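Consider the single chain below, provided in structure tokens and representing the form predicted on its own.
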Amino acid sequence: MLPPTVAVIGSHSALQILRGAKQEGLRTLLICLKGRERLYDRFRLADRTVSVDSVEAILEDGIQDLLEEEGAVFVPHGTLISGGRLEDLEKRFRPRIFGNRFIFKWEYDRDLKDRLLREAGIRTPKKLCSYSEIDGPAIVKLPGAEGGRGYFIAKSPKDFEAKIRQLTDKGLISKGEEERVFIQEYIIGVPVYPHFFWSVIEGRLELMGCDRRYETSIDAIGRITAEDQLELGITPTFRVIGNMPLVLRESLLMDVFDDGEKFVSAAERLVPPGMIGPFCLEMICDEEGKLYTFEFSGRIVAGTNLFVSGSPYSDLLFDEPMSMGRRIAREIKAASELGVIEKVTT
């Protein structure tokens, strides 16, 4: 029986999934959107290329054909999940995806997101289900996972209000997305997004690296002084533009490692077969040192293609340079030749 083909969409954390696979002996094959061709051709990562002209071609029968044809096993990331059409990608989806996809839509879903959050009994911060509740900071957030696009904070019903006709104006957010928006207390101090995986075939959780975000206009916004921030009159927003690396205090890394237990926990009760593979769980770090977990992604995320060579953390899990592409690839791999690909797969 020949290995897996591992399967893309070329954007997001597509390089080091594929170069991950190539390092682990995989043929790769690259589903691109028409006109990024040329970007994964300078890489030479992919043994074939289909162009597409949208992420929902992957539900068509003629490129669901040829995935099964290949052998493939699709990998999927934030593109995805940005996307929506998360119940066809569950029902009309044939070929083997790489992790559970029934989780995506909680992941997508805010309320959904912060069922699984409490019930694995993990801090998070308070929810408001109204504007109106608002009385102090708050983070207003639009669904999906599309990078912060159109987020911002509010601190009364009455700025909620204001900020929400400013960015619909600007067209950051359209027209009846407000009526969609989920409220969070606004937790001050420090975001760290560590990079998990639930190894299935070795049964451990391990931490592959952590990050934080770069984000415009909410990190830019200091380096313009007070006095014009307030003539200007700006809104910040939380739309990521890069990454940074972080290595955290060792004394954190118990918490750290105790909510994400706590996850895999949860969501093999909640979402059956439960998590398989990378998952970051988005925090903030107070000044107290509290751990407060406002989002999580069920899937790679984007932070980790800082570590392509690996990270602190996964040098001191292995013995080679390990990125969490490179990490998937060794999973597919190992349940192939043990026979139980049904297990790292849904």
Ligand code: AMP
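Numbering follows the first chain given and starts at 1. So that the term is clear: the rigid core is the largest set of C-alpha atoms that superpose within 1.5 Å between two forms. Quick caveat, the model's predicted, so the values are computed rather than measured. First, how it differs from the form predicted together with this ligand.
- Residue 225: CA moves 2 Å or more between the two forms after rigid-core fitting.
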The other form holds:
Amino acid sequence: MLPPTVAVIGSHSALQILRGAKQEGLRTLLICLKGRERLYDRFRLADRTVSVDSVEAILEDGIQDLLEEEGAVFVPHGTLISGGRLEDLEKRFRPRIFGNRFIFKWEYDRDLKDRLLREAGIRTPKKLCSYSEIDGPAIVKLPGAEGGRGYFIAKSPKDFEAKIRQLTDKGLISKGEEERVFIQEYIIGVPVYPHFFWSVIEGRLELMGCDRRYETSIDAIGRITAEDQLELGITPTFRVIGNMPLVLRESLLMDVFDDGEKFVSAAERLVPPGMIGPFCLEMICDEEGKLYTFEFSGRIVAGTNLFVSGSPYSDLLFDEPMSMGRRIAREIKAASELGVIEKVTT
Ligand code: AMP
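What about the form predicted together with this ligand, after the form predicted on its own?
Now the complete complex, all chains and molecules, led by this one.
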């Protein structure tokens, strides 16, 4: 049997995924959004490129047929989750997807996400059912996963009302959105995003890297004086601009692995067939070193783009540079050689 082709949509972490597939000797197929072809041509990582008008085009019969003819394994990333149409992806997309296609809606829906983390027994920030319950710092999140656009911190119900008004006036929140917000205890601490890989083939949890996000304007307010911060009446937002590498205190790694393992076992119970491949727990670490997970991603995260040549953690596990993209390709290759591709795809 021919080794599978790795297929990916051109955005998010596509370069890393394509490069990883080439390193493992697999063929690559790029599904490229029109207008971006030249960018991907520059890197010469795609054996074949098909241009599409939108992300949703992967649901079209023509593209699905092509993927099946190529014997492709489609590798999902963040663009797919933010694009919506997750139900169609679950039910109407025929080609093999690397990972668990049924976990994406749990990632997209804040209530489901919260439930999975809670049932995993992972420490999470307290969820508030109504803004009237706010009695300490709380973070207010708007519906959808839009890079923290319009998130804010409120200290009391009154503060909440004032800030909603302010954001509506600025056009950052549209009418009606304020009723669908998700309110959570705000943890004073620093962000920590460990990148995990659950290998079904090896039966082990691997820590492949760690990053923190660079978010505007929350990471910008420390650059001006406290006086100016107060005078300007800034309402910080959390729009992700990039990622910065992180190595953790070694003593934190025990808790990081414990949480990763709890997540894998909860996913197996609640979202069969469970976790396959890359995922990330988005955590805040407080001053006592306690980790609070406020989000998860059930697929490769963009923070792994930092480690195209491996990370301090992947270097400890592998004798060669191992990006997340390459790790994915290696798992696909191993599963294919063992004749168990269905174990790593859905
Ligand atoms: P999210 O869209 O949920 O990934 O949140 C965007 C950003 O808000 C994160 O990267 C964190 O910096 C921050 N954040 C989210 N939830 C919390 C929380 N419960 N406590 C503290 N910071 C948070």
